[in-house]
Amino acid sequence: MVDRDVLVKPEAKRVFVRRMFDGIAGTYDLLNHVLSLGIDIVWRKQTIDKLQPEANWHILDLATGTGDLGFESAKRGTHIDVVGVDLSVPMLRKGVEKNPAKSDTLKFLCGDCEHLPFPNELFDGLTIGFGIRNVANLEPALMEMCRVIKPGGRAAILEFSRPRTPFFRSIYNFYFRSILPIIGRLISRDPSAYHYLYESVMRFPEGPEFCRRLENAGFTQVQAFRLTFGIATIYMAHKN
């Protein structure tokens, strides 16, 4: 189980994070593909979809783990540079490997969601995913996401959710509850990874709630579109 001060603590929490996508760095991407049966791929190619990078756009994308989003933006365009900022260095590092062609289309940083290290209104676009519920402190990050966009630029966030359907959701709790950090421990050895994974989820303000809260931090026109019986979901914003 997971220590309570991790998940109602911010200090214990962001060390916590940390820490723990360091020792699972070597089998992020595995586990993402077969705990999600293949599924998370065509969640994070709706998530650009609904993006819509135009071409010479810089983007950004944070908690980019290993990068797989920030790659998918880079190749929506002609002239699209994304820089991945994420707080676990060997993740940085697995997501450098996978670049075969060496692009500079995606440059990597370590950096901290809730004080990034850009000036005001740098980007046209911002990515996020699966990751802003691993922020140990939401409204400041939200708040530093709205104030390096420029005016006129969107947010791409997509994020865990709780089925509403009272079957599919009995069904996807008992996977996240149980058989997932069963699978989870046996790949990755880490115990407490997917432990953390169903409780972060469960207590992430998803739907209306984390879309009021996009809005109390600047930005307009906040849309959710929830994916696959609402097991995710993509919320849209934009920056006037």
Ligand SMILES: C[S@@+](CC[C@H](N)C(=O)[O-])C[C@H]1O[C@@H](n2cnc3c(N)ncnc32)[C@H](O)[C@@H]1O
Contents of the next structure:
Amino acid sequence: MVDRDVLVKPEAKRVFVRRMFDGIAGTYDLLNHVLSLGIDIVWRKQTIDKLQPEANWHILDLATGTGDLGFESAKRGTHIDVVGVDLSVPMLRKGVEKNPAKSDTLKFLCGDCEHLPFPNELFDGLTIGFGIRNVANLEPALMEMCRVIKPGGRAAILEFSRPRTPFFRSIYNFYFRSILPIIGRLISRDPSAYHYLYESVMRFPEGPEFCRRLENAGFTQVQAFRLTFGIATIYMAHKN
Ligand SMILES: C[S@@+](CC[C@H](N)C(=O)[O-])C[C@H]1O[C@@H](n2cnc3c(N)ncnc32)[C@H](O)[C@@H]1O
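Now that the form predicted on its own has been shown, please provide the structure of the form predicted in complex with this ligand.
Expanding to the full complex; the earlier chain stays at the top.
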């Protein structure tokens, strides 16, 4: 079980989240692919399809973890460079290790989405995959995201959401609440991690509510694209 403070107090959440990802970094990629039956790979590709990175773009991949979304962007065009930022050093280390060509198109940096160490309007594009739900304070993180994007730039945000049809919702709830924690515990040996995953997905302000939060942070032309019966959603947001 997860301490209730983690779900309601930002400072407790930040400490818990960093420790949790530090602890599961070694098995994170495997777990992701096993638990999602590989669909996470397709979702990341679809996210970068929506972003449509252009040649010579500077892209920021926030909560980059082991870098999968950043690597996907870097593959998409010539002279694209990507900076991946994450709170957890062990997650970043895994990303550095798996960079096959040791190419420097993706650079990893330890940092917090709520206080980005970049000047205003530096990046053409921004991505964040399964990360925004984990930040301690949502509004400051969204405002930071908008601040560092150039006018005319865009952000693609991939996050879990909740299916709407009752049939899929009941399968989803059963899988999330009963199956996923068992497999997760077997592979990562952290029982709280998958309880936290369920609780954080249930509490995340998804769909139209998240679109509204993006607009409040300064983004325009916000759109939500639901994937795989609504299990995940890509949010596209522009900066004028
Ligand atoms: C579920 S993983 C996602 C990793 C990767 N983006 C992916 O698609 O697999 C969430 C990541 O968010 C990071 N994270 C959580 N809060 C953060 C924050 N405030 N700033 C930066 N990274 C954060 C965690 O350390 C973790 O690596």
